[in-house]
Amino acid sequence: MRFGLTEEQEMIVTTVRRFVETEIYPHEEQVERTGEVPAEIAGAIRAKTLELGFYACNFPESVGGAGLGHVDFALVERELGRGSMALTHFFGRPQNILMACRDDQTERYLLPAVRGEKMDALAMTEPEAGSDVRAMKCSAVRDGGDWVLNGVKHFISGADHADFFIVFVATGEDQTPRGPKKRITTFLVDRGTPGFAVRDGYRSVSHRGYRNMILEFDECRLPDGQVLGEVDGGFAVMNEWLYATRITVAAMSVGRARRCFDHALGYAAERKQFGQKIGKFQGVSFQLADMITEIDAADLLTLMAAWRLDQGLPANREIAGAKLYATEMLARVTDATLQIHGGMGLMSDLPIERFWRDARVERIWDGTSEIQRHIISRELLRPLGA
């Protein structure tokens, strides 16, 4: 069993980390202060990523991507996790679900997204349908050969910059022994489509500058050509292309935890109290030991889940476990780092309070910790008929 990285993987880690340190870190304070990413900075990050050959690196070479495997891509996301999410957004990782594009959708959406000419945003969550996707009320009905969409989506990340949206809506209902069950269809919706509006969302304490938006559909008419995948096949599209996105959250949590830990370690080795470095006190040194152990464990869980996907092995439980453990580990590491820094940890002069704030959302989006525990326990019990 090998735990080391290949020479190519080491190159990926070194390249992306250097990019984050030189192209992302210098702009973080401005984004934190203003809550905005200036267009010229966003454009420069995208252009430099394209020059590196890493834009859309999660897509196969057949469509112009770098063709990275799941482990390789997890390493990319781990290093990007060290930087401000509002800025690394422009490093460019379009939704893999676009591989479901067919016919002219390929030229209109897939290829421009891979080339960095268009940006996408995924729209699934609604005010009354978060983890319970089947509860969505945003719907589409047939009318004169077209589809007419009505409803609201919220918490839509990246929608402020998106040129088009991948939208999941209810297109029917089946009666089952357990009650009504929504049928879901996926649509591609261009910004500016009549009846479709994008407006500002809520102010979040996590990831300033990485804004969430609200999408409103009011008699928005779309032709059949805007259906991604099959009609009523939204869950099939979702399960095939989206379930590995939890690895991204886990990997980025590991990267952010390592950056945070570096601050804690450096501070413990320099700060003096009672005539000695605070790292000499067990109250601090033992925290450091626990932190690095948990970070390493989360890293291995995440890479193992990605490896299983590369091998074509079932990985649902492993992915859920990585997402659950890594995000909860990040919460503990950021909190411990802040505690080690004392009062200064809460001051905006240091990035510690930002790491602490940003960590909170990771246990919520892409499936809450409770949902991950449900997935894990279900995978354990189902084979036993329970």
Contents of the next structure:
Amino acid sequence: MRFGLTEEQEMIVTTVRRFVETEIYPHEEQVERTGEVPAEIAGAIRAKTLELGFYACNFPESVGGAGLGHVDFALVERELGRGSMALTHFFGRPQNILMACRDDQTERYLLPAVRGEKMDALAMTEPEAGSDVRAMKCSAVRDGGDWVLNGVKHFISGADHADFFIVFVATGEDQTPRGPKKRITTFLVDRGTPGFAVRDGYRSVSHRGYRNMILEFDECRLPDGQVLGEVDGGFAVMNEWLYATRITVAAMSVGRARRCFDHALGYAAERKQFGQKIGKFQGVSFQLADMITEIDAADLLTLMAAWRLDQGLPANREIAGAKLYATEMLARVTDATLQIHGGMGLMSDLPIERFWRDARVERIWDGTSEIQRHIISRELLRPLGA
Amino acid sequence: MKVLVPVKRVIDYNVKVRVRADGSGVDLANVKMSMNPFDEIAVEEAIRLKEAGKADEVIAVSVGVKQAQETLRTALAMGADRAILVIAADDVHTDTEPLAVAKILAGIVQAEQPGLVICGKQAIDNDMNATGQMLAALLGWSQGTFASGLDIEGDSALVTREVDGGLQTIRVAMPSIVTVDLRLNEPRYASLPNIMKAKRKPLEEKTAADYGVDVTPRLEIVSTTEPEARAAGIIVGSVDELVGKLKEAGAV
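Return the form predicted in complex with the partner chain of this protein as a structure block, the form predicted on its own having already been given.
Let's see the whole complex now, leading with the same chain.
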């Protein structure tokens, strides 16, 4: 068993952490206060990421990416997780699903995304289709040689900055013994396509400045060339490319937990009450012990799941476990850090209340904790016929 | 022209250092180590000279323990072409003294014949600020210390030096030793393609004996102590009170 990182991985970690500390941290307060990322800051982060060769580092070298493996990429995401998501969004990691591009889609979407010329956003969730993806109402029907899209998507992250959208819509229904089952197709939709509008979403308690948007399709007409993958093949495209995004959430949770923990540790070692450092009280020191143990456990679970993907081993249960544990760990760590800081932890003068708020969404998006538990238990029980 | 850049593995500048129980120095076991920040500036300057077509090859060299290999990989990832590691100690707590390092570097200079050696002005661990100067003396080369500017002009170089209250520019004959100060440049991050390439770049391993240098310490560390803790401050309620307190303390 080898737990150490390679020299290359150590350098990747060092470089990304330093990048986050010097290029992201200084702008966080402004983004928190205004809920916006100024265009010049976004542009500077993108330009520096491109210059460093880290832009789209999750893509293979054959299309201009850096060809990082899953462990390497999880390390990048872990370090990025320390910083504000609104800002690290411009340390571009386009959706891997773009590897399904064919023919002229490669020139129009995949390559510009990898080169940082166009940004993408993924649209799946609908007001009535959250965890239950197949309940989606957004639909596309054949009309002449085209497709006509109607419906609404919401909670679409990155849509404010996206040039094009990867949209999942229903294109039919099959009757199965367990009831009707939607067929789903993936479309590439350019911003500005007639019949397609991007509207402001809701104000979220988590990740200010990393806005969620609403997409509206009203008789939006798309030619066949905008279908990503096969018609009715949306689930195949999802299964092939989207499973790994849950590792991203797990890895970012670990990175943010470590940053948060450093605040807890530093405060416990400095703050005096009742004539001594509060770290001398077991009520505080034992919390620190539990926090670091849980962070290490989540880190190992996450890297192990990524390692399994690199080895070509089944990893569905392990990825779900990492996502479940890391996000719930982050909730406990941010809450305990806030408690150790007392009233000051709630004040926006310190980043603690932000870590605490931001942690909340991690247990919800990219598959709720409940969905992850469902995946884990299904993997265990299904082979036993239960 | 070849440029030689000596780099030292030191305790990371973010680490809160702790004195070892026996007072022999600072605890270096299980703490994060990095390249001396002044040496990063030296590596950056050498790479810029190469990018500007004024240097053909950048050679990073480190003298110390085997783990200094990581420091050299960082230099390679920043853009140095190859590296030489001279193992001069086994224990991470053994600090090879400036004179021994300078003698080893002099041996490397004899073998490699660089036109320029760029070093950090000092290492942030023991602040000796001596190796570059000693190397210049051993080689009989010119030296420009505390450089905040460097221009190569044929067989001489213009070195801008930070001196008390201003800047001084001197012309030194090449080959030369230049030690660099904080404001010379801002070192780059290692790019991802260079990180991936670093492993494939040559890293030659040598020992102090290969250069016939005796690294036995000449200095004895008598004691190492933590700085005195700063006394707690007080919060004053008004300007009058502040002035009163300052008068009491004899500060005004």
